[in-house]
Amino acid sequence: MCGIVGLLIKNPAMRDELGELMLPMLIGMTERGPDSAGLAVFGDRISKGKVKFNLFATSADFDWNLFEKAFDSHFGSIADLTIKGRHAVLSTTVIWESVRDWLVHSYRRELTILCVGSSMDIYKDIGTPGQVAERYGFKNLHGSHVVGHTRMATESAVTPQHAHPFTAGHDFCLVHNGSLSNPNSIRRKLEPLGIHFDTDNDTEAACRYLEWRLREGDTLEQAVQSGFEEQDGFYTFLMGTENKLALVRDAFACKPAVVAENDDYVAISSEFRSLARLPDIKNARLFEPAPEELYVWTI
């Protein structure tokens, strides 16, 4: 069992607000996930030629000052670092297969790459959704959308890597409730076409999976309903792109999510409780997600 949270802000006058009526939404779901949390969050692009990375340190007492001088060093280049505790954005005009290389060689046990992009920004921890959230400043974060993800663990360990969003390719995430059967047989798929895998966590797999065909040329839509033929179990998943929020659910829909929209937001929860304190939601239209049929919202 795992709650599932999103929230896409149509009012650009409420942008600044998003991390404040994110966050009750998140710690609403603590029961559904006391393991561990994380979100994706959507903001402005940053500068043309740039890419950025989102980085997590395996030890709190990581020298990220030592990081910037080895990157400096070997790519000749000053690194733009944003740290905040055991994660870190490395912003750089570098192009990102090296550095991507580089981070892989020489800090594979160091680092955790949580994503790669120019919009995106990805938090995940261990903890309650309410210290994850604290670690990290989650109130102050602002942007226009936010995908996001309390767990509690059924198949595989509880760390920072295993906990939601996942991540693959260029600011697209996705979060899961529910378990897939065949994770592996969409690794054993996927891995000869030189895609790698972080963890053993089954969402990846999903995450992974959705990705490469968004990659091979699919709509989104595409790439869903491929996956319905592909992916078997039973799954709510919200993705989240750069201008994008998404959901569907399997054909069974036996993972609760319920919407709310109005003319300022659109909040999605795997519960109502989640909801309750955005402002307006009485007068919002609530509803049920049908099964087997996407939702996609756009900025």
Contents of the next structure:
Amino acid sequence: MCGIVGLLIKNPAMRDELGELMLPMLIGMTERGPDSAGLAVFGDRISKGKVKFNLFATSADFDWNLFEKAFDSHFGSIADLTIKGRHAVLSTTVIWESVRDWLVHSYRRELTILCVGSSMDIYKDIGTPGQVAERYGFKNLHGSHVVGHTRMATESAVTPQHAHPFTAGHDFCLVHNGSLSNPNSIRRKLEPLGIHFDTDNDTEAACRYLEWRLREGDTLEQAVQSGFEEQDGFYTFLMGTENKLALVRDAFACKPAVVAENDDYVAISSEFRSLARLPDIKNARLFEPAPEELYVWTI
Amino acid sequence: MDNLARKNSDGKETLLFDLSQTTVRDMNQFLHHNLDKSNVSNIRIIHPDGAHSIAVGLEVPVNIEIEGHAGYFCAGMNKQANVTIKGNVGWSVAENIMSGMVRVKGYASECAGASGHGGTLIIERDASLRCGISMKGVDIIVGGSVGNFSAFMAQAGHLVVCGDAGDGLGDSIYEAIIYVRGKIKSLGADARIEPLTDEDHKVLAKLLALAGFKHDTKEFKRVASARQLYHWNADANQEY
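Could you please show the structure of the form predicted together with its partner chain, as a counterpart to the form predicted alone just displayed?
Below is the whole assembly, all chains and molecules, this chain first.
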């Protein structure tokens, strides 16, 4: 079991309240996923010519000051670093591949790259959704849309790296409720293409598969369609891109999902109870997404 | 308890449970252990907000109205009680219902009436996948459409669908009967369309009247078992 939540704010005036609106949704899914939680939030694009990395320190003692100095001396460029405990957002004008290679080479054990892009930030950690939310200040997040997850691990370890969302490429993320039975065969297909995996988690296989299809030129619809053929198992997937939320359930609709939509927002959750506190939910259009149908909402 | 009692004109009482103040567990404990000793005939439940297991395991004749959306397992294992949900329900409403009546004014999610032995389940809008899976005698009347794999391995009882039915309707069905007014996307293994008998028209008319749905029974198709799966056929070579 796991819980998924998504919220896309249509009314720009409400985007400052994204965190506040989303928090009861995430905490409402605690019983479905008490061991870890995470989210991807899509906020303001960073300025042109810059890229941002979300980093997670393996140890609470990691010295971010030392890291900042090492970055500056290696690249001869000042790192713009926003630190929240073990989490930091690094914004830079340095070409992203060089930064990635340097991070992997110099900080393989100390840092995990949570995501790369220009509008998405990822926070994920172990603990109850309430604890994780408190740790990273989810309540104060703002932006246009958010993809959240509460995890009850069934197939791989409980670590911050195994928590959702998973990401691949730039500004793409995926959360999953369910289990895949062939993540290893997907992995064996992708690794020879040079696609690197960070964990042994089944969701990472789906995330990297779909992002690979998108990079190969598939539309989201085509990528998801090829996923129906390639991915064996049960799933409700919620995906986020820079300007979209996308939702899909497997052919048997084995894992739940419910959608509430009105003029101000689209809210998605595994169960209605985590939507019950949203403003004017009584008048929202509620529906259950059909199996094997892709639902996409654009900001 | 935070419930409020009100005397009715017949001397019986109506109780109010506010689930923003009372837990489902406390309420259900009252319904299980104290209701039969009380003078209560009607119960209103407000602020259900999608909570699970509301009014499960009732064993006494009582009228219950739930004002809003309920979560999973609502009115599961119901005996004798008459439960109305003025909203939508999550998975497995009236699962294993034994008797009494459960009415959903909105939509029902998956596995509505699953394995129900008796009584009546009415869903005024659509029901999702696996409606009436393994039903064993319950009558389920759906005002809208039902999702894929409905009445899978249905053993006894009736499933009435006033809208359309999804894929695999009545797969591996035993002696339950399905009536469908709209389109059937596909039939499951061993399910077939048959003409309605005079008895079917009578049963269907009664069920539609019970639910308050005004349709002509002539508009419905009957789906029942071809009974080809009842006996092992070694010559079938695993193809049915």
